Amino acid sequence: MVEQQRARRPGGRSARVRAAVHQAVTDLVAERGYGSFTVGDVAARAGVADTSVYRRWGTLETLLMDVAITRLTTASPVPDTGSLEQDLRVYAAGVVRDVAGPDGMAALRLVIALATAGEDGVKARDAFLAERGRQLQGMLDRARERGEQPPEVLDILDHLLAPVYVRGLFGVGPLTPAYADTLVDRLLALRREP
């Protein structure tokens, strides 16, 4: 009976451990930067055994990828409002909010760091980009099914994400909802050009 109750309990210890480990990674990236901490540091910060981290994720890079992808999908999901323009506006506002938020720069630095972390890091970065690309493509496919003319995923990267990330990384100009709307306006104007 106790076993059945554990199996049905949402979250539980596993979810708490995962949340603690993810927060530990985010905090360590923000404090020290990528490459200056180990699985042992993450485990100690999270209050779990490092064997638990290795058993679940295997490598630090796999853990970092999981943190980055989870952050994207939970903190910044791709919207489905029924309108491409509104989807883009909600998405852009979310990206701006996330990058400007307390853990935003740590998450962004984490993804950038994965690109230079050797073969495992490149695999993690590629998995992260593929997942986000898949999510964005879903939004664009829904728009196409409604008869709208969506941009390409690379257009969203070039005209929405890149400017926000550059502003965030270099501290150039404010990251506001109004700025997000301006980026969406520019992206939509590109679709209308002959």
Second form
Number of protein chains: 2
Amino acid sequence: MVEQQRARRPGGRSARVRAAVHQAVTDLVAERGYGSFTVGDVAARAGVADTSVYRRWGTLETLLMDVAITRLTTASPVPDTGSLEQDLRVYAAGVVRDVAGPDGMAALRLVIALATAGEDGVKARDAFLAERGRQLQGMLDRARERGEQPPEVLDILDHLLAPVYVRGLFGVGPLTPAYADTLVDRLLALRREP
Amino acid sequence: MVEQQRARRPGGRSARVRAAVHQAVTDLVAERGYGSFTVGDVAARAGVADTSVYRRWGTLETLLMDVAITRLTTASPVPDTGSLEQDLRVYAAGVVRDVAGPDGMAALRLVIALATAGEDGVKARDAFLAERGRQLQGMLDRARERGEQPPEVLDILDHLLAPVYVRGLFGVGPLTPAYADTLVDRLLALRREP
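Let me have the form predicted in complex with another copy of the chain next, following on from the form predicted alone.
What follows is the entire complex, opening with the chain shown before.
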């Protein structure tokens, strides 16, 4: 709570530390890849004490996921266009664009790798997925309030995110805007089933 | 070609070497995980010369994928029940069962890891996916010959394999026989779209 209040003051020391640490992680991931640096490396690069990092994030895994969710939320916010279909089309196009790019695959690989990074890794991964799930649920709730019949979050995972992710991971099939639209068409058709 | 002819004689030396090397890989994966052993380790464990392994498989990546595709083809063959719907239900149930178990995830993680294992890794991965794709295409071709209207292999990837894989990788949602059946229902419904 205190952290959140601090984060709202963009000029505060807490916000400056957060920005410096996030930038250090982004740089280290680009230079060395995941799994090749420690909390100490991040702190040194950010010019802060190790204890500042441990106090705020607890573990490297939590820090990595904080950076990933911040990046995803900023670079690919869940849309709010006023119509479910348009929201889904904008969202799907963004997911395809992200996964076709190098950063999107890095974030996806991180989420996958965390499953084998012990209890802290699984916790950090689950927090990331829960936060993104909440953002998507908000989009679907807004549609329901407008009287539309949205799919479930799990349907979006199964039939929109999963196909794009697996095509990206396997290097199979095209990842184009037309493909994104096809997936949205199919997702919307699910609602029309008996 | 010569290798294939040799492999058809189950009692031949070539087949014995192949079986010993496959078993060595399976043991080493179980003991150390992927990425923690070399061709030399495999050869030593199998009691054969390093050169025997290099001559037949070329690289460790190719060997790993040969073991994975052999295991998958043996443990989870593509079904041939005489009906598309039944084939898909048996296949989907098997995929869900495999991914819910520890071996299935190991094979999936290997396929994903190979994308970052250089050119040999990508080649081995693509050979694996192409072989499994051919097996699935055979199932769909048999359906078409019977006058049924099967989906495309990519539809199976997008709407049957991808959701199961991503749920497994993310640790999200149930992986049950009922879920497998729902995915098949949706896959078959795709064909009824205009």
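What you are looking at is a predicted structure, and each value in this text was computed from that prediction instead of being measured. Whichever C-alpha set is largest while still superposing within 1.5 Å between the two forms counts as the rigid core. Residue numbers count along the first chain shown, from 1.
When two forms of a protein are overlaid on their rigid core, residues whose CA moves 2 Å or more are considered shifted, and A127 is not one of them between the two forms. Superposition of the core reveals a Cα shift of 2 Å or more for E31 between the two forms. After superposition on the rigid core, the Cα atom of E148 is displaced by less than 2 Å between the two forms.
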